[in-house]
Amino acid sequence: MAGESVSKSLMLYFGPQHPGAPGNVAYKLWLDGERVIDAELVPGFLLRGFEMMMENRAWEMNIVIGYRFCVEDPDSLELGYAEAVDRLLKYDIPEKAKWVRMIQHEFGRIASHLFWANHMSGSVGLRTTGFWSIAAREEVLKWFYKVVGHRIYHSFSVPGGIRWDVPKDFKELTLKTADKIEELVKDIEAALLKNSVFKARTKGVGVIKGEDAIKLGITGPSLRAAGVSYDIRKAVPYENYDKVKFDIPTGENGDSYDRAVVRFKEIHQSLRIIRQAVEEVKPGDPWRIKLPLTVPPGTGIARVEAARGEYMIHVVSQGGRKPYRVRLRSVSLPLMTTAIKHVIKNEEVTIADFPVILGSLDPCAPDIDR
């Protein structure tokens, strides 16, 4: 922010109550006319201290806290915490639980990407595709309600496996939901990505090349849109991801348009994974190992490929009924800091471009205020 050009510019607050802001954060934007010449993240509007709270609650109680770091993608966090405790306990959970966890994880990714599509549509003034996206997401939430009893937060992937067995019509329900989502997403994808306004607002805007993305700490779809074929599900497989076939969608230009294309392609790959996984869920198979009341000393680390990138969850036990330490590696912090600053430094960003670029990166603001 230092420098003569900044000192002579206009400083404008953007957020936290702004339709283009990604949740409960604000930015200080320095403008030279309509051009954004610098941006500074202003966090702290949603500080909840979840990591500290988890250190003062029993292991099993933390299941209902661990996924609240990001309401838009809670299932990745839920699975990450369960996996971290499994590794601390050296559990090898039942195969059925692994397959069901994967299905939950992928439906959660789809729900998150559809929620992003709604926000991204609004950022460029295309509200119709946003409404369609929310309607498609509703099909995922209906599946969750029928399988686990809750629409948003699920408390289903727990240390030792899954909380309870799946319903008898699980396969039929899952395949029917996957088919319905695929049908709806094809329309949304075509209507948004082929729209001339969307192309004009996103192509060549917010460019981050692969080498730069790695240096900036970016993971997930924003990294893959820059041409880097890296996905934790392939690089360091967890659950049974090494037993299913799926592709890693990548882009070429690393711009806002490529980030949109990659997310839609990821929805189709998630459906592909779900259809393979559900065939392996056998009625009557064991689905959980009971969690002991006390946990021995040790550490557990889990890395999961969430909708926005790599979450790493680290739990430390000194023995007893609750963790000594719980820490989360934020996906969104680099997206809202180093990524944004890099784009502003390297291309001409107008005030109208700023929410489009920010939306294309899809940060989840609460995961930095934890």
Second form
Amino acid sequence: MAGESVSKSLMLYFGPQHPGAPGNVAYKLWLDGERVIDAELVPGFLLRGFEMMMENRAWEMNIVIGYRFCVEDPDSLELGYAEAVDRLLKYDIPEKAKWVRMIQHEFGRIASHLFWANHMSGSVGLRTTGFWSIAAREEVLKWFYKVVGHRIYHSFSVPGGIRWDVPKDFKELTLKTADKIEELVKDIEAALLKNSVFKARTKGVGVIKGEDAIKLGITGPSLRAAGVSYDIRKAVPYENYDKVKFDIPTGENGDSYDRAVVRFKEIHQSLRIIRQAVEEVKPGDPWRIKLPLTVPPGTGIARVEAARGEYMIHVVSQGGRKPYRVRLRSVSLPLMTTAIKHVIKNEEVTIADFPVILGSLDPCAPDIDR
Amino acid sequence: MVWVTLKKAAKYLFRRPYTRMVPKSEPPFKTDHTRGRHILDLNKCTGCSLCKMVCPANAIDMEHIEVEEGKYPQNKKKIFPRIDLHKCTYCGLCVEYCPFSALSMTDVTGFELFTTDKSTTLKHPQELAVPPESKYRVTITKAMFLGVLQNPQVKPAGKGGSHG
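Can I have the other form now, the form predicted in complex with its partner chain, not the form predicted alone?
First the chain shown before, then all remaining chains and molecules of the complex.
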């Protein structure tokens, strides 16, 4: 880790209270003047043993715990757990539940990307657009509050379908929310991405090329920004993603700017998916199958394309009321360790660049501390 | 150019702020599905403890209460749920799994439940049975989950049947 030349340099503790740190993690930065020579992740501030907790609780209780791995993007994990248990039970859930789950998943992605926009614009010193993106996120949260009853943690997608029927004005509500978000996002995009300060701070900073990104285990928008057109929603479609039309936005250079552009393009694609999916939600259709009391032995694996990348949730049952094992493939671990080390090794990273690169990779701290 | 940002910012300069002045000038934002404080129907609860078993936050305990003879004959042990609203995550699983529709949720939430005295967050069965002081709506009821429509082609796997 710290070689001979490194040991002579200054060690700086970055986080967990630092505003540029992505959540509750810290970094040990070795500095030579302003330049960052090496970075070491210090995890463990959020360790609650979520996987172990889930193994000690019944299947239906885990609905409430399964999404707490990532605070900013809980819906993808919620869907992942529900999907994994569905596969374990060999359920074919009602069509309406699939469409509503997809809409929830996409709104969750939008909320997560907008929260990232706040973090990103903050780390380059442009707080104004950050406030707008929080306002746009508020529209998503209002939608959740009306449909689901909670703002952040929803516990709505459950094994077997969705928890309760959608309200009568679901279609109008969803389309109205989508229009409002689109209007705000267009302004944020124009103000942030065309800003010369933002361009100067992000273009050519934190470059990860396509092949390197695959080797480093990076998934999600950071991989797509490197030019690799890979999305689980297209590659291994789940729910009804094979029935909707959408594009996979990709970048060219794999730098921080491309990652920002890809995320904004993804918001528009998500809105496109929502507008198609909401047409298929018909009132009066069945929306749920109940869980059996005991779950038969077997395994269920679900892969979902979350806002940050690929989550894989693996549940193992040996019969009975509780899962034998729950395993989560974390998105953020490669982003926070191998990716950031790769960038530091290949280019001149200063302390001011470090939060920008980390922000553009958009890791989520709790999912490495599971 | 930075001008792009300034031009867009000028547009938002005269807009109404997103911040809501609650409760000074506006009531709190509530919806038909807001999950808040519970209401317990003492006449329906049989003391089966399913709500306690299914609670992921361990917020529910069963408490024995002294009542006049002949009251609540359905509950032989006279045990009723006691909910710690400080621990509760308002997931609504207790409402979903109550077999006798005794528990439901109201939209009394957020700042209406704030208190400086921690001991008041623990709601005893008699307190839960009394509706909250302020204006409230019953939002989450068992009926919402009873409306589950089974897909006739699909039979649940496993030995146990469905429960509800």
